[in-house]
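Take a look at this single chain in structure tokens; it is the form predicted alone.
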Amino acid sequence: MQQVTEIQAVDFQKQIDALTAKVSMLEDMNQDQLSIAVVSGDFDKILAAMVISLGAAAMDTEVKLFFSFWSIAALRDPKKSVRGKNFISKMFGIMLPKGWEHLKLSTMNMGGVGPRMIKSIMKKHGVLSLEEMFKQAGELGIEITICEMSMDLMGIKKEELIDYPNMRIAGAVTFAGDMGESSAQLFI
């Protein structure tokens, strides 16, 4: 049997320091992380973003959410209202929904029955409301980033949204940066 000399020790442990070294490099450069760009305002599809960053996260995969556009109008309270707002952004206050609880089907609204058949069928299945989803969702740790521009542009206002213990009003750029940072990125 041969024995191992201290020189092919001293060798052996360099090249496990390096590949060590390569592994930690590899493993910063893409995280194990899902990035998702939430756009549209319809209920199916928040529900989806939400279905998807739950199990994923369920999953140790680390979340980042980017709402933008007609999305933000799910994240709105209700029970908040804020004043000193201009004639479009109040105009857009009134035509946006304000919160999940108002928000459209993509097809088949029917007139908002659409969401009610809906809402009562994942509560009949068990399925958690998109309230409860968002609350799971802080508790996960699940980054929600709020696009500053569309915020800007529909005149929106940080105090008249959810509370929400991830959240953060950023520009593309920072999530463009999440993006890159993921080894998953999907569009909804």
Second form
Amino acid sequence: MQQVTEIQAVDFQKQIDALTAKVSMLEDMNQDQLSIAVVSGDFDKILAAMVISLGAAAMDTEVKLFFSFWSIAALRDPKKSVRGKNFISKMFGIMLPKGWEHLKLSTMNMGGVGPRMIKSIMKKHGVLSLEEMFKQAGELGIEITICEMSMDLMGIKKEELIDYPNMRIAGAVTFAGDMGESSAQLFI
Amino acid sequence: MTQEELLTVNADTCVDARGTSCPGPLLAAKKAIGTIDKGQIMEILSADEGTRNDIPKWCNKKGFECLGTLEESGFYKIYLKK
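Structure of the form predicted together with the partner chain, please, following the form predicted alone?
Let us now look at the entire complex, which starts with that chain.
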């Protein structure tokens, strides 16, 4: 009889150890972290991504942004120019907006009148400009990862991107890893 | 705290964030919170209605005590104790 109890106790201990390991793994996985995949290159969507990021960062949530495809154009620095691009890359360079100042609205762009109107209303209401938002984001330690594959596709080189403190160029695997450990994920 | 009690509160520091809207006031408060000691009181002035809800949420998360909000004409005074 006593032998049976001992075996049960050992079994229990094993189960408890397994559960403890599982719980600590789950705790490690779900950090207070927000990951956003920013794919759109529209002014309104970049604005939304930045406002949400800054709000989360103000709440001391760690924020990781993954800039992919059209959104990378928002990170181009209009003051920087790059040599040695091939024809298609040059065309992309001309067609894509050169930085956040030149982004279009997803609706009601009206040939550039829309963004200008929005920007003047934002100023009136004391909404931070995108430039100011990126500056604050850098100060708050918001991390920006830029999709390497998208940069290659569009012929955007890292020499023409803005100076941002926590910026890295990486692949989707890196972001998938970030997402896995985040408690919230968004796609904009 | 009641509104009458809030009127008598002497804040150790005041953050005037009336010039900015969401998330400006919260960012300003976050910056200023580092400059005061535990137990001290901070006053945040904001014309942004959302800040009224955001600041208590932030306090809750950070373990600060949100004392309450006074409504002035056109802006809010939000008090918190670190």
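Residue numbers count along the first chain shown, from 1. Just so we're on the same page, rigid core means the largest C-alpha set that superposes within 1.5 Å between forms. These figures come from a predicted structure and were not determined experimentally.
**Student:** How about Ala9 - superposed on the rigid core, does its CA move between these two forms by 2 Å or more?
**Tutor:** Yes, Ala9 moves 2 Å or more.
**Student:** So, superposing on the core, is the move of Leu19 at the CA at least 2 angstroms between these two forms?
**Tutor:** Comparing the forms between these two forms, which are aligned on their rigid core, Leu19 does shift its C-alpha by 2 Å or more.
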